[in-house]
Each structure stands twice: as C-alpha cells, then as structure tokens.
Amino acid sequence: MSRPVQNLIYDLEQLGAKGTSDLQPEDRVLFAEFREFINLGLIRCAERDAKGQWRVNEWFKRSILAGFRLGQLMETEGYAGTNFFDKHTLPTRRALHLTNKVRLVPGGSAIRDGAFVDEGVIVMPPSYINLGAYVGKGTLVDSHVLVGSCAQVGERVHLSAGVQVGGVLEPIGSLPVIIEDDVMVGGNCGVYEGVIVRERAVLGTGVLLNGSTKVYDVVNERVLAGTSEVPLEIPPCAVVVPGSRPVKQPFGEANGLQIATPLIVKYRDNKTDASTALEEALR
C-alpha cells in the first residue's frame, strides 16, 4: 500500500457521506481499496486508546454501508457447483496465502474480503468471519462459529464450538462486540449488541450476553449492566457461568419461574489458567 492511511480515511469519509444517487462507478475502486486496507490490518472499526477505552470509527461503518449501496446483485459459483447471490462489492476473501500463516481447515468456512485475520489464526469448519471483523493473532475460531460484521476479537482468544459473536453496523456510533486478548469463550455462548469482554475473562458454556443483560458479580457483590451510553463490560479475568434468579412477581412466584442470569463466580487463578490454556501443538 503506497498511499498514507490518513489520505484513504479522508476519501472514505467523503464516500460515506454520499447518498445513493451520488455514488459513482469509480467509488467501487475506493471501496475495494478500503477492503484491502482492512485485510492488511491497517485500519479497523474500533480502536483502544491508552486508557483502555474503546472508540468506534464511524467512517468505517459508513464506508461499509456505502459498499452495500454500490453493489449490484450477482451470481457466483461456490463449492460443488453451489450458486450464491450477493452484492458484487462484497466478495468472499480469496487472497489468503501460506505467508499469512492462517489455517483455514477444509469443510465449508468462509471469510469475507475486508475482514482482518492475523497470523496463526485457525478457522475450523464450518465457520464464518464477516465484513469488517478483526481476529487477532493466534486465535482459534472453532466449528460453527460466527464472527459478525465489525466484531473485534483479540489475540490468543478461544472461540469454542457454536459461539456467536454478533456484529454491529447500525447505529453508526455504536461500538461493535469486542473480545479482548486471552479470553476463553465456551461452547454455545452468544455475545451481542456491543458487549465488551475484557482481557483474560472466561465465559462458561452457554453464557448469553447482550446490551440489556445484567451480570451478577457474586465475588464483589455488585450488579454489572450497560446503559444507552455505556456498554456492558465483563471485567478482566472474570469467570462467568450461566445462572438464574427468581421472578419476583405473583405469577412468576406461583409458577416457580426463573430468569436466566450470568454470574461471576470467581476471578481467574492458576487453576483456571491450566484448564483454559491453548495447546501450542495445535498451532
């Protein structure tokens, strides 16, 4: 890439501000350049500042939405003669080489062009990494995993089988789902609506987190929740498991109803580290 990132960002800001009727065929060239900068990890949807706070790059999301408007519906041929119909500006990524040191295991996975996948990532089939996503070095994306649009996944993360990491394209100013370094996400977990999972946290099998989830920290005797301004954050090293609490209302009490409630039951220790360690032999 010969041109400076800031020059590209300036052009993308202009692109994202255009209405559908103002878009020109030559804007597709800019959108293709945008995808390539993402592929190389030169730009990303959200970034962490020196204080550990995440901010979203609105021009990034606006550019993706412009790419949808720029595209024309076309037919493409997939594996075993299967046909797909999608916008031609949003292709599957084909520029993966051995030099990327990414293991894309055979069996029906797909990575969209314009998703960053760093060295040492393993993608087990079938899995899907969507446009604008960021997957850090040494992360394992296990079978039946979705990494949604613009989701940010750190280094050495374990996304176990059946994990859903939601993406957030709209509203423009909303943070995407963010999973920081060295997080363990157990099987069939779901993380949605801009939730932030801080470094070295552990989500036990079946934990579901979204923007309105309340998480009960049993260790520190507090309740964690997001607001319209601040997303829900799982603290560093927290170990979260599925739990429940009673419905305190006559009908609920009469019928013994419970509401699913994630619980922080401990914070990571040596025993936890041993049980969640990534096996280097697999890499």
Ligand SMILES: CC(C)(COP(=O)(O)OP(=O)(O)OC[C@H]1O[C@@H](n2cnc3c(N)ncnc32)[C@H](O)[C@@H]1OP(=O)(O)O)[C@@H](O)C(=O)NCCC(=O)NCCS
Given for the second form:
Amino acid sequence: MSRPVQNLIYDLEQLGAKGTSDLQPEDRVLFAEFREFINLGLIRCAERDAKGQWRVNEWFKRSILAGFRLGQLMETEGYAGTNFFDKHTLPTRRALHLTNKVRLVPGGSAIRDGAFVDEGVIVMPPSYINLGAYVGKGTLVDSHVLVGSCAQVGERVHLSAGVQVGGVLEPIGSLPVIIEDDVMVGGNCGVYEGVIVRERAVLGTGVLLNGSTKVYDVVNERVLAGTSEVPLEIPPCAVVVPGSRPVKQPFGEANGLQIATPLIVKYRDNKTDASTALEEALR
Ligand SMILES: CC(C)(COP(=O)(O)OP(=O)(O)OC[C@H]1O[C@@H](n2cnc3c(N)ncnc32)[C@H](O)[C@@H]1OP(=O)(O)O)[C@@H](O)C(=O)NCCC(=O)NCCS
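The block above covers the form predicted on its own; next, return the form predicted in complex with this ligand.
Zooming out: every chain and molecule, the one shown earlier first.
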C-alpha cells in the first residue's frame, strides 16, 4: 500500500467528522482508498484484543456513512441486458482475481467493494457480502446467505443455507455482529444486533439471536443476555438449539402461550464434531 495505515485512519477520522455540505469531490478518492484497504484486509470494523474483548473502530463506521453521503445514483451493467442502480461510491468489488483464491460461484452473488474476503472462502449463489464485512480464511458462505455491513466472520466458519448475519452501522459505537473462528451456523439462523458468537460454538438449525434474546444455558443453569452496554455472547463451544418457555403473565398462562428462547443443550463433544464436520473434498 502506498501509505501507512495510521496515516489513512487519521484522514478517515477527518472525513467521518464532516457534515454532508462539507464533503468534497476529492473525498471520493479517500473513500476509494478506504475500500481498497478493506479489500486487502489491512483495516477492519472491529478487532479482538489478547483478552478476547472486541472493540469497534468508530472511524470505520463513520467512513462508511460518509461514503453513502458522497454517493450519487449510477447505472451499472448487469447480466445479459439487465441493469442496476446504486450509489457510485459503493460499487461491486471487481478486484477479485484467481490469486485471491476465493471461489465465487456464478449465479447472482455479489461482494461489495470494501469487504474483506480471505483465501479459501467459498461463496455459493445467491449470497451477498456487504460493505465493511470481514470473512476469514476457509469460511463457507452457502446459498441465500447475507453477511451484513461490518459483520465480522472468522476462519473456517460454516454459514449454512439461508443464514442472515445482520449488519450494524448505527449506532456508531455499537459492535457489529461477530462470529468467531470455527463456528457452525445451521440453516436459516439469524444473528443480529451486535451479538458475539464465540469460537467453535454451534447454532442449530433455525436459531435466532438479537440484542433482546435471552439464552437459557441448561448445562450451567444460567441465563445469558446482553445489556445496553454489553452484547449477548454465546460462549465458546456452546451448542444452541431453538426452544421455548412459558409466558408467565396471566393471559399467557391462561392460554398456554410460549415464547421462543434458544437453549444451550450441551457443549461441543465428539458427536457434535461429527454432525458438523465439513467435507474437505468440497473445498
Ligand atoms: C446442533 C446439531 C449440530 C446437533 O448437535 P449434536 O451435538 O449432534 O446434538 P445431539 O444429537 O447430541 O443432541 C443433544 C440434544 O439436543 C437436541 N437437539 C439437537 N439438535 C437439535 C435441534 N436442532 N433442535 C432441537 N433439539 C435439538 C437433541 O434431541 C438432544 O436432546 P436429548 O438429549 O433430549 O436427546 C444439529 O441439530 C444441527 O442443528 N445441525 C445443523 C444442521 C444444518 O442446519 N445444516 C445446514 C446444512 S446447509
């Protein structure tokens, strides 16, 4: 890269602090440089420290919002005679080459420019990897998956068919959704609102997690929940499946109502490893 990361971050901090009327055409050059640094994996939205704590880079999110404000609608060519319209500052990533060692299977998937996709990632169609997202080495992004803006997905993660990983751009200081290394996310799961799924955890088919979800850990007899300051965290190796609990309020009780609540039924063992093993030949 032509200049040190710290130097770029300094300029991005200035960019993010600008009001819309202060934005200049030359800021688009800086925004393009921002996207290129993300493409190369040199900067990212959130980082994990040695103690395992995740910290959000607010300048990163502010830069993305500035990019939206800088953009005007532009027409781009689609497949055989179709066309698309989007902000000209937010193009689809073209700088993906054989040397990136990513398999992007044809058929309606897109990676927005300014998303990092590491070697060995497989993207099955149709899937979408949005601006600011990070997808680590060897991760499988199966069909109908959304990796939302700024979402941080680790290495060797399995995002099964239909998984939705929410994007979190605002509020600016909030952590994006974080899925750590070697997590298995079963089909049709949804992870939203800055939830952290720690390494090697397993989300069984159809588990939904957001900032308000309470997760009942039946192994350790505790209830896990986020607060306005601290996000919900799924512990390492937890095996989470969809569950329900009775509604205690009188009307609920009278009608036998239940409310959805994910349960940690066990922590990963050999059987879980066998149920979630990835087929090497497909890589
Ligand atoms: C979670 C999962 C990996 C199973 O893990 P496992 O360690 O083999 O789990 P076990 O079979 O030991 O089950 C432990 C307990 O949880 C229950 N359980 C397991 N998975 C469950 C699920 N998805 N929903 C409800 N209950 C579940 C089992 O019935 C068992 O209950 P019991 O102790 O009362 O008998 C599997 O259920 C799953 O969801 N896999 C994802 C499949 C998928 O979506 N693939 C996508 C392909 S595109």
